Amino acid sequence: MTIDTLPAPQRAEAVRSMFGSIAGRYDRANSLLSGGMHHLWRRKAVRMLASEKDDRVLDVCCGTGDLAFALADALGADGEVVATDFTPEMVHFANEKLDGRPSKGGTLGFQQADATSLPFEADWFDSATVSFGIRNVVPPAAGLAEMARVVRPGGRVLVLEFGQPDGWFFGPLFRFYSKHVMPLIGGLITGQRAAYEYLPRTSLNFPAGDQFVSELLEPAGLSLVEKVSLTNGIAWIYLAEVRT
C-alpha cells in the first residue's frame, strides 16, 4: 500500500513523517531536480501577489521557507510574514536559515501548524500563499478553506502547484523524467527514494488548470483573479480573492 492510498488520518501522518525524513536535504534535492526553475517560479508568484509594503502575509506548508523569505523581502519594515508547516523538521531548518538571514524587508517567523486547522483568527491576514504543498494537505480542500477563512474579505490567496505538462513531446518526456529520473536522483540525495516516487505521482494526478479552479479553489470561497501556466504546464500559479 502506498502513502496516497492510505485512509486520511494515516496518510496525513505518513506525509508528515516522509517530509521529516527528507528535510535536511530538501533544498538541495529541489534545486537539482528542478534545474533551479523553482526559484524563478517563486519570484513570479511574489510579483503576482503584489503585496503592499505593510501587509500581513501567511505562508502555509512553508517547508524550509524559500517562498516565505521571498515574501518578506518584498515587504517594508511594517510588513509581516507568518510561515507555518506541520512537519517540525521543516520548521527547524527554516529557523536555521532565518538565523543567518540579513535583516531586511518585513518581519518573518516560522511555527508548526496544520494547514487544515490554522491557529489564527478569521480575517487576520491580508493574503495567504502556499507553494508545492496544497496537494499534500489531507484533504486539500480543507487547507484552501482555512486559508480563505484567515484572510480578510477581498484579500488574496495564491497557490503555486505542479500540473501536468502538455505537448506531444514535452509531456511524455516529463512523465518519463518524473517516474524514473526523479526517484533515482531524489533517492540518491536524500536516501528516501520512496518520497520521490510519491511526490511526482501525486503531482501527475492532482487537478490543474481549470479543473483545480472548479474543483478546489471556488468551493473554498475563492474567486479566481488569474491563473498562469509555467514551463509548459509543469507548474501553475493561481491567484484568487476571498469572496466578500
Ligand SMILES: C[S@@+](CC[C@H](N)C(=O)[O-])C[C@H]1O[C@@H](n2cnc3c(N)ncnc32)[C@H](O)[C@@H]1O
Given for the second form:
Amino acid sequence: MTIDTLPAPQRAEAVRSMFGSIAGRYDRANSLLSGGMHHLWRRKAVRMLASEKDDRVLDVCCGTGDLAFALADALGADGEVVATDFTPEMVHFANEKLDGRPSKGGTLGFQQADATSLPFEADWFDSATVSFGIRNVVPPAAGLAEMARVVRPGGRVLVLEFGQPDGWFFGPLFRFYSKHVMPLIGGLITGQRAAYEYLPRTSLNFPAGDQFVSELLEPAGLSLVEKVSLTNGIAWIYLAEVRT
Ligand SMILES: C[S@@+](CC[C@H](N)C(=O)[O-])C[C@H]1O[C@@H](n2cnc3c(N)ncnc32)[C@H](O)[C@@H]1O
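Structure of the form predicted in complex with the named molecule (previous: the form predicted on its own):
Expanding to the full complex; the earlier chain stays at the top.
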C-alpha cells in the first residue's frame, strides 16, 4: 500500500513522517531536481501577490521556508510573515536558516501548525500563500478553506503547485524524468527514494489549470484573479481573492 491510498488520518501522519525524513536534505534535492527553477517560480509568485509593504502574510506548508523568506524580503519593516508547517523537522530547518539571515524586509516567524486547523482568528491576514504544499494536505479542500477563513474578505490567496506539462515532446519527456530520474536522484540525495516516487506521482494526478480552479479554488470561497502556467505547465500559480 502506498501513502496516497491510505485512509485519511493515517495518510496525513505518513505525509508528516515522510517530510520529516527528508527535511535535512530537502533544499539540496529541490535545487538539483528543478535545476534552480523553483527559485524563479517563487519570485514570480511574490511579484504576483504584490503585497503592500505593511501587509500581514501567512505562508502555510512552508517547509524550510524559501517562499516565506522571499515574501518577507518584499515587505517593509511594518510588514509580517507568519509561516507554518505541521512537520517539526521542517520548522526546525526553517528556523536554522532564519538564524543566519540578515534582517531586512518584514518580520518573519515560523511555527508548527496543521493547515487544516490553523490557530488564527478569521480575517487576520491580508493574504495567504502555499507553494508545492496544497496537494499534500489531507484533504486539500480543507487547507484552502482554512486559508480563505483566516484572510480578510477581499484579501488574496496564492497557490503555487505542480501541474502536468503538455506538448508531444515535453509532456512525455517530463513524465519520464518524473518517473525514473527524480526518484533516483532524490533517493540518492535524501536516502528516501519512496518520497521522490510519491512527490511526482501525486503531482501527475493533482488537478491543474481550469480543473484546479473549478474543483478546489472556487468551492473554498475564492474567486480566481489570474492563473499562470510555468515552464510548459510543470507548475501553476493561481492568484485568487477571498469573496466578500
Ligand atoms: C513539498 S513541501 C513544500 C515546502 C515549501 N512550501 C516549498 O515550497 O518548498 C510540502 C510541505 O507541506 C507540509 N504539509 C503537508 N501537509 C500539511 C498539513 N496538513 N499542514 C501543514 N503542513 C503540511 C509538509 O510538511 C511539507 O513541508
